[in-house]
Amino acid sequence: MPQPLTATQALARLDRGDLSAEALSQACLDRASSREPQVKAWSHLDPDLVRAQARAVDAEGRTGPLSGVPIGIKDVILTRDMPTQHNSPLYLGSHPQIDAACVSLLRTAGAVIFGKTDTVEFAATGRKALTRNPHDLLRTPGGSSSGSAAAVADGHVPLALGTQTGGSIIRPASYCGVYGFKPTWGLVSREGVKPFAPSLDTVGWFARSAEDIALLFDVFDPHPPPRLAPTFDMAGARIGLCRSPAWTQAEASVQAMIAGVTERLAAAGAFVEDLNLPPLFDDLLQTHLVVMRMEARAAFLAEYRRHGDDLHPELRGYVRACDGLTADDLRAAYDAAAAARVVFDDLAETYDAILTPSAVGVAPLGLEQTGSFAFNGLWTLLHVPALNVPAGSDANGLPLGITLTGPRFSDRRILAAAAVLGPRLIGARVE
């Protein structure tokens, strides 16, 4: 199979006139059709609707920055012309006929809304997606944005939306070997996205290049800067290596990968130093869990009151406070998170980027568990941008990833760093 086009490559050909939007969408449909029986990335895909959107773009001409580019939408995000089912039997066949704000922005930008990608139930817990990892069909693609990561990795679409409350973008991106971006919390509207923990929930996206991640960020940024700024120069760059409180959970392949990446950066002229977080951060993984579980009580209360025991037992457990958490616990967690955000911003501001693992290892075998988000929850709680950059593979060819992060609202700086760093890591192998 020819290497599938990235969104940036496809747009260049669309601009030259040697590729039509319909031909691009048909190529994506052909790829999805051939692979979907194995990968199972989609909960809803209507080829006729995809072709109709693409033909409309060809008839109207390119009117937006994404005109003609197919994009998948995680199935917890409302779409007016497709069902939104949350991978829950409670919403089977549900069709609200309204777009989430993020989908509306994509339509205005000319994107072809390709279909709905499978997800862990409510992007929370309960039923797992049917999706398999394209690199090894016996392994999980990660969750909860399972279908979005796999669809991009397997070449069904160049872009896909996901959401992250714990590690639901970064971890699947690492497992599937693609770029995955969780922007600074609050930068992208969550209107029309099923809530799980509103002070953590973040809309993000997957792509096969750093340029494509930045391309989509422009669509969601109310005031995008000139495309040439900011820049990142590897020579003399200051990189903070943050192993984080979860480092003891990192498997040998991840520890070796981090060592290799550090050596490559240093050889390219970057100055890499350890960033050791102060004791304030030691318990933040637990703090993240407190916030997530307590806010989930309100998020799923309506389903619980309406459906009772038909709601998945794990979700019922959130609402029933089976974990024993109290309002005092939540207040303390909010205070700890707020204090840590200020401290981390100050620490991170002195670096051009912070580097940290994206996952504890490669994608685990099986589909019942989507992997640990031990290396992700901290950054979600801190509200900072986080970008998975594919960092090569282990001895068996399974993808590994690193996360680039920084202070809140340093998104552009992180994207610029990834555009320079990413190509240096292609093909790296951890033995």
Second form
2 protein chains.
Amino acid sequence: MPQPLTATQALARLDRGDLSAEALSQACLDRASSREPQVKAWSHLDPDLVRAQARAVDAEGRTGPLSGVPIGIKDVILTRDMPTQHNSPLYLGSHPQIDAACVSLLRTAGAVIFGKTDTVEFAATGRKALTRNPHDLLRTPGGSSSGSAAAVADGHVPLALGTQTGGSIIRPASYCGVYGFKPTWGLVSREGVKPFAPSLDTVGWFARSAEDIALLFDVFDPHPPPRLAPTFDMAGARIGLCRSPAWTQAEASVQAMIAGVTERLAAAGAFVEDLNLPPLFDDLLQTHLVVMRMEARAAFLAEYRRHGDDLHPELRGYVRACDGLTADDLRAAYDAAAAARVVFDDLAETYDAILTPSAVGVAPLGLEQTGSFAFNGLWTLLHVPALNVPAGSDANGLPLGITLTGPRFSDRRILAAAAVLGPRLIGARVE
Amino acid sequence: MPQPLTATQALARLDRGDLSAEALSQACLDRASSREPQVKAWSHLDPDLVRAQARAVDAEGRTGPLSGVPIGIKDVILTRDMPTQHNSPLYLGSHPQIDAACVSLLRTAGAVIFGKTDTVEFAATGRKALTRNPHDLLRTPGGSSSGSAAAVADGHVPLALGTQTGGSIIRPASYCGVYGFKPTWGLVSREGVKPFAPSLDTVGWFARSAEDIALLFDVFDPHPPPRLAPTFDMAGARIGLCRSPAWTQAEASVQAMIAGVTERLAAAGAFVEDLNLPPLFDDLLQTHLVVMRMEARAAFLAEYRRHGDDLHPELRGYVRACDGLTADDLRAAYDAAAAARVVFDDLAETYDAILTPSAVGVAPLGLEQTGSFAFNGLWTLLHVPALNVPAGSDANGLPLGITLTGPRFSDRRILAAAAVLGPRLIGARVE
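Form predicted alone done, so how does the form predicted together with another copy of the chain look?
Shown next: the complete complex, the earlier chain at its head.
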């Protein structure tokens, strides 16, 4: 296939007038339709609706920062003109005529809402997406934002929205070899997004370049941009390498990737140091699970009361408190997480960027599971921004990813670092 | 008027078969229609829809714990069969065909969704509800859950849902002389409820008795009930009297009420002690405002981008960061709140119940403001349960209220205490 355009590249051509929004959307539709039988990224895609939106942009003129750019929407996010089915039989054909706040922001910015991407049931657990990893159709694309990651990786759309409560953006981005960003918790409104664990749930997005990730950040950031945009200089940069409590689970390919990245950055003039987390972080993966499972009880109580045994057994297990967790456990988890956030921000503040693996290895074989999120839950719990940067591939050509993180609200610093580090990590823009 | 039935009383008569759901709903409709021209509690009320729901309960039999009980829904909460307008011109006639999770739970429990209650714009700021205080039509009912509190106080419905981000349940409950409960943060799903500041936003409810508050708690509590239900014994009870950092604002009527309550409880055999908060609590009212204002930026960004200057100037002010607050301020506020939660829970754990004023005085004159929430923001920020218990009236017969609070997740203990303390505070069930 010809290299598909990134959003930034497409916008430049749209601005110059040598590409119409309709032609761009049609190219995306063509690519999606040729690949969908294999990749199965979409739970809903209506070509006529896509073309109508694109033609409206061409007719009305480009007024927003994303005018004419197609974007996929994870199917746990409400869209007024498309069904929202959560990959749950309970919501088959469900179609509330309302946009989530994040979709409304995209529409105001001029984006073409392209379709709904397949997801793990309720972005939580239960049924897996039908989506396959475009790099190897026998492998999972990761989850729960499976369709969004695969659609971007496979060139159907330049951008897609996802959500993360455990590792649902970073992991599929890593497995599919694309950029995936989970901003600081709370930065993007969750209005109209199916809750799973509200003190963890975060709306984020996928793209094929660091610039595209930053482009969407400007659409969603609710705070005034800084007078001086942050910059990142490789020469003399202080980079923390955080192996995190999950390091013992890292496979050889990930260990080799981290060693290689460290070497390349050092060769380019950066100071790469080990960032060792203090002992209070050792239990935070368990803390994350406690918050996720306990908050899920409230999130799925209405479905459980209404549908009983028709709710997937795994979700039913959450609501029925099969884990035996108590409110005291949740309170302790909240307090441990809050204390760790303060400590991590202090530690992280001294680095220009922090690197950590995005996954324990490449995408595993099979679609019945979506891989481990051992390397992701900590950052979700800490509320910090996390960006997957594609970092080459293993011996079989399967993507590996590295996470760039930092203190809460350092989103723009991370994006500035990624613009420089991204190309250095793999030596070229990811395809 | 004849004393309107509480939900518990109505359920007993429905169970005995000497009252039908239709007759109960019709009595509520009659009361509402006779009083609505003065009280203006409702933004939407369709008598046919109410009767249809009630008749369905009578036809299908009573299967849920609330079968046949009418309940009002604050108009920032989505209802599939009624518009949701947020008291905002931007949402005039807006009617997404979807239930909020809390409304879905009520329907499954058999409740009759009676209508939508007027609210301060977006439960935040801007336009005030048209609702008047049933005790004095020249006075505010408080806000933002204005219509819900007034509808319950005035006998239109036995129950109503509200939301609280600052003092939007406790304050109107106090001004209107009804019970109003804000459970522990996160206990009730906010899915389908307009966000204002998600780390504060809480769904709660109004009723005319402590039993009714507990009845709804059982519908919403996502955690398994304790094997031993908590009890409260007046004799020997250790009660903390927390004047809170807002005490200097308490008017004479509130100071006298607190003194009277203390005396009555001591006479009944309780030990009432001052609970003095340590200095770190002194700034928490400001901390609360920082969280509320900063999180509002993300909550209203989509409306601002779409509607610009048509968004109410006060809400526009939030999004445009007119307060000059920065992300560092928000981070500091998050951390101060989290630290205070741990300290307060430890302090509160040693008391059987904690009392504090619900408002600085009685409902003020005029509808153009909703009164101070100086006594409420702290408890919202601490994520603890808070219950307004009607506590008599001032010299002019206007209601005063006291807040019962305790550690996070002590909701059931508070409800048990209220069942005993409620009647002791005013000497009789509130009308």
